[in-house]
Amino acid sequence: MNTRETLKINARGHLEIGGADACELARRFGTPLYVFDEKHIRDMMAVYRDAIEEEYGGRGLVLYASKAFSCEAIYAIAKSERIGVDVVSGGELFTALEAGFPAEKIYMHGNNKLPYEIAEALDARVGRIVIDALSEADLIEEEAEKRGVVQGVLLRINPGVEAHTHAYVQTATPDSKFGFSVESGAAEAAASYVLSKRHLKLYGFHCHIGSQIFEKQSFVIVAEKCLKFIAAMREKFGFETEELDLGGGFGIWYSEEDPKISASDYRGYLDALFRAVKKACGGYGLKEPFILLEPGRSIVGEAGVTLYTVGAIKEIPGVRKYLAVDGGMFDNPRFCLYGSKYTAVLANRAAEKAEEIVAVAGKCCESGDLIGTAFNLPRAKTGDLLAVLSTGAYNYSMASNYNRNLIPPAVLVRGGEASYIVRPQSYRDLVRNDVIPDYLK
């Protein structure tokens, strides 16, 4: 299994998280079910923080990155443990202001922005919105004009970078909807245009390279590359950044293919990237900007766990075992999307030995509807309890209705004891939207 210390065997030979049995949250709460470690969410937190805090003089802020995962109870954990958010649509900012989550700490991202919601991220009073499009600069330029106030910006940059991680989560390469390009000089002109806007503050500049990258020089490479941007901006147009947004994408522990990464991995990861940022500062003669950071997958990736009924058991010899789970693509389909591997424990027989390899397929009328295809496991009986670990980002994030199914409630576990944080749905749920026209009735 992974490193986390609140994912345990206890003494039935039953899954623990954070605590609680997982048989116990599968007999109160049901099946499929997302639970997640709020323990494990605070530490990973507070190793953005910390680092910021004594690594760089406080002179920074760590963003939770959304979009890994979002509901209120994530805002205000957040809130409580000091660290703004980034939100990447209309939704996500209203989820974090119902939350009570201060939106001078909040980032607003996107690659196409619509016009509400620029226009809510501009009442709100978000503290930067990070501009993608030339059209988008206008846009915020318009409606700050109308409301008599000037906008805080960042500007995204493609630096160039490419990261050694699935295509479809690169975002810094060449070939990118993402950003300005660097090499094109797409970015200086970016940036010349928006300092000519009245209404826009630029503050600085944001880059993200891409997800699930364990190599820690490409963190080291990125930073250089964006000091060398800032620079040249200053060079060029006098202009002094003031803030730099570093973005995310810190790797997490999925299955056997990953390494296993402790908080003092990723502490590691961050002091070189500090150090990188000195040492360039220095040596262009910079003011040592302030530094954000967008961790969400390593918040929340490893504190996440998926809970599963096994249902029928289907054996096609010499080719494959099926186990069907009550779950699948709907509340799952990084499998389907990026062939993501993962790695599953029998919760109620955690202790057992694991005798073969099996696929795990999910309820949807759908033959590619797969949570895996090589999983190693105790041989399973209909009735099992089976977890899918590292579950925590872009699960229930990216879940869907697909065949009316429904998305699986989450619970959160503090010290043995779970609650829900996002609500079963009903079939109610499903057509409270629906409207036959009169003339079908």
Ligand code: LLP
Second form
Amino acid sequence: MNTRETLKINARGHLEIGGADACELARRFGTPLYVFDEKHIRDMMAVYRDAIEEEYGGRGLVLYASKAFSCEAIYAIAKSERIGVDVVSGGELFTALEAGFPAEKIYMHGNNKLPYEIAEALDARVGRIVIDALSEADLIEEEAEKRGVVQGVLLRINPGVEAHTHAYVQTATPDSKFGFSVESGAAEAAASYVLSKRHLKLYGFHCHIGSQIFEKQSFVIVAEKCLKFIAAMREKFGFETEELDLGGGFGIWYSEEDPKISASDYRGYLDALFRAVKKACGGYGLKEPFILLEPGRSIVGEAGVTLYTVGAIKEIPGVRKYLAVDGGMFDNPRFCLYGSKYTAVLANRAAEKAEEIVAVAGKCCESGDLIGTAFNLPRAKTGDLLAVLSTGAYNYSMASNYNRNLIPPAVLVRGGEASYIVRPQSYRDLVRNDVIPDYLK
Ligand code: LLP
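How about the form predicted together with the named molecule, since we already have the form predicted alone?
So here's everything in the complex, that chain up top.
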């Protein structure tokens, strides 16, 4: 939404993130550094929360998909914005609980929840567990029975729609590790199985059709398919669906290939989705279910910027020019994994005209360690500050210590003031869990 509000060029010609001068941030906190604009995050949470409140008057909840960026501060922000969260592992659940996030607003996901993760979710009394396999239903039943409780659950269904950025495909025989296929009858069989469990209360269904989606129609089609399935479940089992979770997936701006989406554009997606739900409910004579959405990327993606210092510069005549930075695939593996495109600016010379196309390389020992191959920048010098934009989602959360590089710290900027939300790692942290067996000493 507001990369334009988050980012500015100030009178000194420096990039400003959430009102903080990027050069000051780099001087104070060092590089590489993840920087997050708190206002952007809160604004985006509010877009979803307010749309649901206005349309559904409390009969819905937005869950921040915390896989996009998980640390204690983000759960604290989500809590203060009165939204829920989805977690996908014991680690995310633990982080949310450590941050004091209310368990009843936590939805637990995962396609292969481990027995101890299910036990932890029950101990914490999470709001819902989203079942993605029959064996999970057995495990949850067992753990709930042990504790003498009834656990609220949703069932993840695969409605046979897969969406990617600008396109969606409807597949008759879906090949996915997620969910139970509606088409094949697996979803119906799973619903019947879950309904037979005494310690599970089935509230309804969940689906998620993909990520970085701009095609409004994808969301409309999936809503229609889910409601059709819900009507069939009433027909078959007399089951009244109370909750429908339509997942996340709303796209953001990374590069000139993507549209810039404003808050009102996001609202447009939601309105189209809500209209589709209402219309289908009307058509099937269904009571409108409590609606859940799970945006991740669109809440934190454009709120984040990564700052790097330019180091070695190598020009290979007739081939390309490489700027090497002090980060790389260990803080942002998305180009390596998906060929993802980003936009970069020289933060200390942000008002200067771009003059050349360069590749930005990381410092890891492999040739594929790139942040991208086509950044349009002024002629950079060693020591310049490079800002890569829209790195708030799936960067820190997918970072690693590859080559024993340190995962960069993260700061949150509020009204121009920055504070750590993830402190720097140290070399000591790297060896903390290492053990040399006695016979090697
Ligand atoms: N709900 C479920 C069940 C999901 O699997 C996901 C994302 C979301 C919600 C949030 O989707 P979002 O609103 O963030 O698009 N690492 C990849 C993205 C993986 C997304 C996985 N699931 C990337 O860097 O692009």
